[in-house]
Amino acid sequence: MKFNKEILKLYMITDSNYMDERESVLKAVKSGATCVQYRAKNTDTKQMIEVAKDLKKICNHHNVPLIINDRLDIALAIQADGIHIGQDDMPIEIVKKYASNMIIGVSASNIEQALIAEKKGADYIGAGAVFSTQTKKDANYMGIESLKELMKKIKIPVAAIGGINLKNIKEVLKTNIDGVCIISALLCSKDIEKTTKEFLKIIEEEHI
């Protein structure tokens, strides 16, 4: 699939802390999710095969992508549409030599990070964590104006990342990003469907 940043729009997260990911995305996905981003930190490698090659089908068949997150040979066994690495993953280099056909998204928590990734040839920025976050407890704490200052030097696409929710999406949506991504907001809520459509109204909203 090709890069385009209306995927970064509201861009889902999955984490099995808080529910099955195949149930979790086939959700999010019917009521308007624009991306996932399958994460396991703690799955092994054929478990992990078996659950990413459900979600590809979940998410082809609503005509979502379905990007990895830092797992390069998971990604190319399933034919995914993207992966995503942090800052102490494979080096970009190396995944654009063996996925240049896929969108590759780049953690960065601070502006020399991004331009970084931007000019190795990122397709887009996960920036974050704009607030303090339970999912990820080693994640660089960022900050609205420091997304703000961020923003005004990044020229590819970017979605922010950490501690998102219906309460602070709107400061966030102001810093003039490209998409949100979220995570325990959406899998934390009593009716993910529900959340998703609220989350998507707000983003209209704010014609992002």
Contents of the next structure:
Number of protein chains: 2
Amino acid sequence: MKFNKEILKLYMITDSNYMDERESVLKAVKSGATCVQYRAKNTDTKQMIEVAKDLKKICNHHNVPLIINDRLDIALAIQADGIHIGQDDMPIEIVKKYASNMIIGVSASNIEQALIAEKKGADYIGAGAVFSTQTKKDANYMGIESLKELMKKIKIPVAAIGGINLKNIKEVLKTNIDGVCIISALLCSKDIEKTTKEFLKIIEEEHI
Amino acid sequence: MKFNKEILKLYMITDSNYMDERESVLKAVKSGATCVQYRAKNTDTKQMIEVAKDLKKICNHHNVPLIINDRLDIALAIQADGIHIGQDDMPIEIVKKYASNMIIGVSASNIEQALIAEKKGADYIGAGAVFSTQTKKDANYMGIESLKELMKKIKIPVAAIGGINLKNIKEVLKTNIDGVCIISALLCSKDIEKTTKEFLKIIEEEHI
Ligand code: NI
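Let me have the form predicted in complex with a further copy of the same chain next, following on from the form predicted on its own.
Every chain and every other molecule in the complex is listed next, the one we just looked at coming first.
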């Protein structure tokens, strides 16, 4: 799939610790989420492929790209729309070699990491954690000021990630960001569909 | 690498819970291990690639193939000699599509699984667990009699796995097996080099 920065607007990331992936993804994409990332740890490869296949059907039916976190093998197996790698994942050079047709996103927790990813040909940056977060307990958060600095230096599209919720999203959107990645604020909400729409409404109002 | 059933003779599998992979693999291949499988769970992809690269250097220097357990992405990233998949891993059809040049092994705990793997084009079967084992706590063991039955029905080469040690290996070799996979009996031994040689001596004496 050709990358278009519009997909970063409301980027949902799965976490089966909070909620079954199929259920949460269906609700989010029906309600306007613009991209989905399947992230799973300590799960058998066979099961990951089965879940990823189902998510791909759901996403593609709603014209939403499905990005696979970390695992090039899973991305290849289901011919995902993209792959997202962290700093502890596979080097981008290898991902590009085997998945040259896929969208490639890279996590960066500082400007240096983002500049390297940009230079190496990432399609977009996932920058964060913006705020302290429960999802990745070990993440050092960068804060709004560092995110503003990063946005001045990075030319490729950037989605902010980490602790973003309905209360603090406006502050994040003011940094000139291309989109926000949401995990727990969606997955822990009592009504994912309603919350997705609320996020989208704020994003549209702020014209990102 | 072209598959040759001779490599199954003394097939070592890594386990960092017992011992650092680089150290144990170097000792084993120096002493005559005929194949190495890198198996790691709950390890970052980047770290797995780094370890696997080092193991490949060590193995290939001693003309021993390096097989990667489960992870097609790691196998592709380091251009391993082969990939070994279990019943909960990626389907063999997908592995063959992306790693057509690699040796492909499949774990089977019964004849049905082995027959399917053979039909789908596996190069060899890892059959077991032969005995009850500490390494895979949930594995149901098949026993020597079932292994004998399996050997009668399967045409492709078979390596026995699971709880094989210096005391019970002769019994296993009598089943007409092509090789044995050893984990803890090597990794827990006080002298891996000496133990490797002891295993090899018995294997040569039994003419497998
Ligand atoms: Ni040497």
